[in-house]
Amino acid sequence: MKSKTINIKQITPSEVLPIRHKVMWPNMPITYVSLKNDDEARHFGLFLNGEITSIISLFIENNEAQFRKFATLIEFQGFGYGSILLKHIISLVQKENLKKLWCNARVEKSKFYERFNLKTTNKKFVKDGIDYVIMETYF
C-alpha cells in the first residue's frame, strides 16, 4: 500500500472557495461561499499527497478565534482528515494563547465537534433551512 503524505499549510482565500462551494453549497453560485472578511482571515488546507482535501478558515478578534467554512471533499470524508486539520487549528489557537475557540456548527455535526471539547451553547439559529448551534471551548 502506498504511504500517504499529509501536509497542512496556510492557503489563500481563492484556494478555499472551490472546496467550500463543492462541499457546502454546490447549488448556489460560488460567490455565496465567499465571506466579506475572508481577506482578514487565515485559511488552512490539508493536503494529501499534494492534493487539497480539507479546508478551514480562522478569524481572530478580541483574543478569540472563530473557525468557519470547515469542509472536506466528500470522497475524502470519513478518513480522519478533517479531524487532523481541526486538531491543528486547536493547537495553533492554544499556542497563540487565545482564550476561546468557537464555531457556528450545523446541529447534525455537533457530536463531531464535541469530540474536540467544544460545548454546545443555548445560541441556535437557522440559515437557509439549516439548523445551527454555536459551539465553543475555552483555554
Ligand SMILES: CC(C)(COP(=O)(O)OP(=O)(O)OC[C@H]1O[C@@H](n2cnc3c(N)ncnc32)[C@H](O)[C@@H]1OP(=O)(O)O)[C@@H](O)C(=O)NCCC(=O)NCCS
The other form holds:
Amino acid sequence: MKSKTINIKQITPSEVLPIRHKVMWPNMPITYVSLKNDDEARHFGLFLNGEITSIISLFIENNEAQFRKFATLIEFQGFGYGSILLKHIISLVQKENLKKLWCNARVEKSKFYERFNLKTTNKKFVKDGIDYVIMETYF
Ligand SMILES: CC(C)(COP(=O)(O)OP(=O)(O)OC[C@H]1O[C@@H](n2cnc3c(N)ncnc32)[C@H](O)[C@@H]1OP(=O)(O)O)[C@@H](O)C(=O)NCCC(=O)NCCS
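Let me have the form predicted in complex with the named molecule next, following on from the form predicted on its own.
Let us now look at the entire complex, which starts with that chain.
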C-alpha cells in the first residue's frame, strides 16, 4: 500500500480561497469567500502527499482565537484529515497561551466539534439559509 505523508503548513490567503469556494460556496462568486481581515489572519493547510486537502483560518483578537472557513475537499472528507488539522490549531492556540477558542459552527457540525471539547453556547443565528451556533472552549 502507498504510504501517506501528511504535513501541516501555514499558507497564504490566495491558497485558501479556491478551496473555500469549491467546498463551501461553489454557487457564489469567489469573492464571497474572501474575508475582509484575511490579510491579518493565519491560514493553515493540511497536505496529503504534497496536495492540499484541508484548510482552516485563525483570527486572533483580545487574546481569543476564532477559527473560520474550515474545509476539507469533498473527496477527502471523512478520513480524519479535518480532525488532524483542528487538533493542530488547538495545540497552537494553547501553546500561545490564548485563553479561548471559538467558532461560528454550522449546527449540523456541532457534534463533530463537541469531540474537540468545544461547547455550544446559546448564541444562534441563521445566515444565507444555514443555521449556526457559536461554540467555544476555554483553556
Ligand atoms: C467540517 C469538515 C472540515 C471536516 O473535515 P473532514 O476532513 O471531513 O473531518 P474528519 O474526516 O476528521 O471528520 C469527519 C467525519 O468523519 C469521521 N471520521 C474521521 N476519521 C475517520 C476514519 N478514519 N474513518 C471513518 N470516519 C472517520 C469523523 O468522526 C467525522 O464524523 P462526523 O461528521 O459524523 O462527526 C468537512 O466536513 C467540510 O469541509 N465540510 C464542509 C464545510 C463545512 O461545513 N465546514 C465547517 C463549517 S462549521
